[in-house]
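The chain that follows stands alone, in the form predicted on its own, written as structure tokens.
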Amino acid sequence: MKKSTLVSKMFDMKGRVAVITGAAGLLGPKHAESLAEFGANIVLLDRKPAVQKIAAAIARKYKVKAIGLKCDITQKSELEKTLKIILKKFGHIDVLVNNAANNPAVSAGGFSQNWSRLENFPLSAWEDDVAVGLTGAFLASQVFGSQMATQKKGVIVNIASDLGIIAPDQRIYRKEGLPPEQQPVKPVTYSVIKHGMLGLTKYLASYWAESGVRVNAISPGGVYTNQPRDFVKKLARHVPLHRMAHTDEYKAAIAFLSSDASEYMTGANLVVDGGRTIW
């Protein structure tokens, strides 16, 4: 039998190396902060150069090593180059957080007014969203996960969504006065990709179980980012806690899934959605 360990020690991540993709987005820096707070060294990946400033700020605040690397996760060759950089600097990888995703917001520009509707959804948008949100997670897992499997220890955390469990309720996006064929909707790709992330989680968890690599997902609910009041009110009606999440409210869950505190979990989906998916 394994000797019992203090729960507080299970969260200790000193000396571990955590890689976060999509690290310049809304929640990427928050995921990084949650792991740095417990002592992990941080590698931030994004196509945006801003990851370098974010990494520097995390290093100063939490007194850990943190680097930001520009990387297109849809390109395996770039991930392989990034792996070499990480191994040269740190010697190992312990955690991968597959966070990168396009978020095709209903109000996104660049297309016609009713571009979000299934009948009009551009193939180019489908391909780009899937490439980043699902193929990117597969490639990052293939490259970094294989390294962890070689080490016989590691953790992958896939960022899914409550919309990976349920379909979007398109009623919350409706606009008064528009005919049905012009009503905006949540685009098809987001829900499809997040459902796919749950499938990827289960597959990888089974595939690498004997190699010491645990793979779990988290399904967050919607995050409040100053959306229109009417939209927030509509969405809140579908959430038992009657509100959207704050940007910091997923940090503890990320730390839990990334640390030894969840060492008997693999292939699971941790739902943190204010209760939305129970209705």
Ligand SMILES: NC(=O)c1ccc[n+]([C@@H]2O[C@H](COP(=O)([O-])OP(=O)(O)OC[C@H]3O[C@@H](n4cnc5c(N)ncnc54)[C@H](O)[C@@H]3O)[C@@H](O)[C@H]2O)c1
Given for the second form:
Amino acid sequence: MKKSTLVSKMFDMKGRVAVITGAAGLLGPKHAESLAEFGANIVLLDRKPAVQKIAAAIARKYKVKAIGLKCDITQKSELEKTLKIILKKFGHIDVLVNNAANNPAVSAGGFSQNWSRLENFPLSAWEDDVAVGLTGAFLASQVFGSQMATQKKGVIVNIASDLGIIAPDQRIYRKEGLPPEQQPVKPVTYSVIKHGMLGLTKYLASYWAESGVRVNAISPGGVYTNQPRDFVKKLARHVPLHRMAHTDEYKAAIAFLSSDASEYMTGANLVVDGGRTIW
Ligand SMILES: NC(=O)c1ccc[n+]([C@@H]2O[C@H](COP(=O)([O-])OP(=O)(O)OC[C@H]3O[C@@H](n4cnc5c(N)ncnc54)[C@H](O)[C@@H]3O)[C@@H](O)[C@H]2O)c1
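May I ask for the structure of the form predicted together with the ligand now, the form predicted on its own having been displayed?
What follows is the whole complex; the chain from before opens it.
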């Protein structure tokens, strides 16, 4: 029988190497901070070069090793190059957080017929969104997850969304004074990608269960970033806790799923949405 371990010890990530995609956006640096706080060395990937500065700040603040690498996750060759760099520097990979996605702000824009509506949604936008949000997560899992499987240990955390569980209520995005055919909507790709992330999570969890690689998802609710007051009010009405999330409110969930604290979990979806999906 396994001897009991202190819970605080189970969160310890000292010496582990965590790779985070889309790490130069709103939430990526928060995921990185959360794992660095528990001692993990961090590899931040993004197609924005800003990722290097973010890595330097994390290394200074948390006294861990942190590197920022420019990497387009839609390109398998770039991921393979990145894997080589990581293995040369650290020798192993312990955590992958599939966080990158296109998050187009829903607005009425200047179009006569709003581009976000299903009837007008450009094929190029569909392809680009899927390439980042779904194909990118698949490719990063294929490249980094396979490495973990050869190590016989690792964790993948896929960032889904409350909109991976429920359909968007398009009334939230409505703008007064616009005719129905010009009303902006949450794009179809968001739903498809986030539902797909949950499918990918279950598939990989069962596929790699015997190789020691656990795969779980987090479904966050909407984060407050100075959206118009009217939008926030409408969204809050859908949330039992009656507010949007703050950027720091997913850090504990990331630490839990990335560490041994969740060692008996795989294929699960940790919903952190203020209760939105229970209504
Ligand atoms: N912000 C929210 O309210 C919210 C709510 C639920 C779920 N989520 C999910 O959380 C995750 C992070 O959200 P966010 O708000 O930080 O998004 P964000 O748009 O601020 O950050 C996404 C990052 O991904 C990067 N990226 C895009 N394409 C890439 C590519 N091909 N290769 C590498 N990097 C690429 C972007 O440069 C950006 O830095 C996303 O998956 C998002 O769908 C966010």
